[in-house]
Amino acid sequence: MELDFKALQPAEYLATFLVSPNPLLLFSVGSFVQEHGLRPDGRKADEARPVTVNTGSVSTADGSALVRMGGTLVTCGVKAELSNPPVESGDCGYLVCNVDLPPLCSPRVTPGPPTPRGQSLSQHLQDTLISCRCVDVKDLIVGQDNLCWVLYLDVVCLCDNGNVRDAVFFAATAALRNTSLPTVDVSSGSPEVSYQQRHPLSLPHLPLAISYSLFESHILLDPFHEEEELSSGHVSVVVLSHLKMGQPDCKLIGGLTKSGPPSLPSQKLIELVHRAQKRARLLADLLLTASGDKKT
């Protein structure tokens, strides 16, 4: 009965969990009873799924990370190659982001060319990294001005169970923080690359995306895929974290995007930003712990 209700009336099924009846009452859905205000997976509206991150998991990459957010699994690898600086601006390197959502990640993705969603995520990630100077492309210059590094970020979603954007940003951030570049000696006239001697990539800011879905009058943090599909609007906040006295500081905002109805008053958006900053602090702490840089 419960599964039939979910399959035939998915929006009503989700709304049943989120309605606010008399707080003294409980309501049943199928064979079990839920307290009002809980989502189908048992979380509150402002509660996120468990997150794990492993860095350095791909030995053939210059930096890598594997991130799991609930049932969503994303991996990112960073590969660095030497090239000539761009003609129009010879004092910087390149950053190329590609987000792949292959058919294996979800039955909703069909084989064929790159999906518009993947292309949109690629552009959003690259624009954020460059415009917010999370990666300073001028630091990618090697020697004077005749060589530069090109950083290729390949992000692959292995399992899409919702909120891929946050997982993509977290995996890319973790992989970049794990990236080390080989030492290049150009004193002899031709570049000599030492892959044994490396230096870490400079990251002034760590971009962390925090997303919400707008379902009827409810704002759901870290939505899973069914909540995303049933929601009419979405909000994503990019928080820029940086280390301050060994601890993450998450006061800077790198961007805010909203799609679809309903419209939200400015006070509600400010509230979402403040909640995103608290969530970003937890993610930054997790990243520092995973990389062994957490200071107590």
Second form
Amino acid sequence: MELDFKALQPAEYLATFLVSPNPLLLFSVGSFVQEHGLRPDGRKADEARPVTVNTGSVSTADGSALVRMGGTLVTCGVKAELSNPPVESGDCGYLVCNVDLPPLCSPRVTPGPPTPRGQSLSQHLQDTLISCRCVDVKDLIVGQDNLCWVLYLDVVCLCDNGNVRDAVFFAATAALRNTSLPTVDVSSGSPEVSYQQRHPLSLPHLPLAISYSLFESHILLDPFHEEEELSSGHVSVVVLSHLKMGQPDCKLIGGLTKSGPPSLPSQKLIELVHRAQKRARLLADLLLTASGDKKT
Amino acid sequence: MAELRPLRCEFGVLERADGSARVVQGATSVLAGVYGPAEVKAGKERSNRASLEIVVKPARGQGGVRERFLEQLLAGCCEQCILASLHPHTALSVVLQIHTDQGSLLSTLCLALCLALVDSGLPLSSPFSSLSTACSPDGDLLTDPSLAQEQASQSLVTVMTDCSSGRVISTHTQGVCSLQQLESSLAHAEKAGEKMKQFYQKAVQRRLAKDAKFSHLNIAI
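What would the structure be for the form predicted together with its partner chain, rather than the form predicted alone?
Next comes the full complex, this chain leading.
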């Protein structure tokens, strides 16, 4: 009966879950769960799915990461190439972000040209990284000799189980932190690249995205795919975390994007930003632990 | 008191569109045309609502990833104000042509979109307005910045608000800002929303009076 209800009226099914006391849970679990606002996967509205991160998982890339958030699986690789700086401003390198959502990742995606969703994710990632100077393109200049690095940041979603944006940002951040560039010696006239001697990429801020779905009057942190599909709007906050005395500091905001109904009062948005800052601290901690910069 | 650049609008600029408006804010100029509710392409038909399509055309060349991004933002904003469920099995398309971009482009696009919708006579849940705020490296807030101010600033926050309730419909930010800057940008946008509502009323009165097509306003919030 429960499955029929879910198939026929998905939105009402989700709405029934979020009210208190929850008749569906009473029906299936008995009187054990009297708590209100549980989502179909058993989380509370402001509870996120478990996150795992593995850095340096692609040996052929200059930096890489594999991130799993619940059922969402995203991998990111950074590849560096030498090139000439752009003609219009000769003092910076390039950062090229590409987010790919292949048909492999979800039945929603069909083969063909890149979807608007993938394009807008790529644009959001690239805008954030460049406008917040997370990667300073001016640091990508090599010597005085009209040479610069091009960083190709390719993100591939392997499994889209909702909230790809957070996973994409986390994977990109982890991969950039993992990136090291070969040393280039320009003193002898022709540039010589030594792949053995590498130096890490400087990364003043770690951009971490935290997204919410707006479903009717509920605000759901880290939505999974069914919630995402049924929700009409979303809010995503990009928190810039930097290291201060070995601890992540998450005061600065690199982006606040709200789109779709319902409209929210501004106090509510500020509260969401506060909550996102708290979660960003946890994510930054995880990243530091994963990259071995922090002993637990 | 925060200054806004002079704002001008003109209705019914396009003869064949169901609603159109040109909005000039400072030196930024945008033209919007609304077509529909009209016949819908197969595959895009929705049984419970009108399908909405927004196209942003750059001043020159073909639209790219940036335009797709603007379209998605504006569609998200529009969806909250159009009563789409009143027009099932139809398509509604809005074309926004950028003439010149001299700063605060997204907020000008948003105003043009709203005024073109008002001109088309489609029922809206409420009019919406938009305000961009730039934060200079010294920490000063500049409302409705010009392109030069935008480029010199370290962040740009664009907020779209519902004119009647003052609630936030959409936001978009670029660059690094602090929580305080974000809060005051939201507060400025709410105040600007009330002023914009008066501007919309004045513009519509002018349009109905048929004496002049232009509505012109110098506003400060």
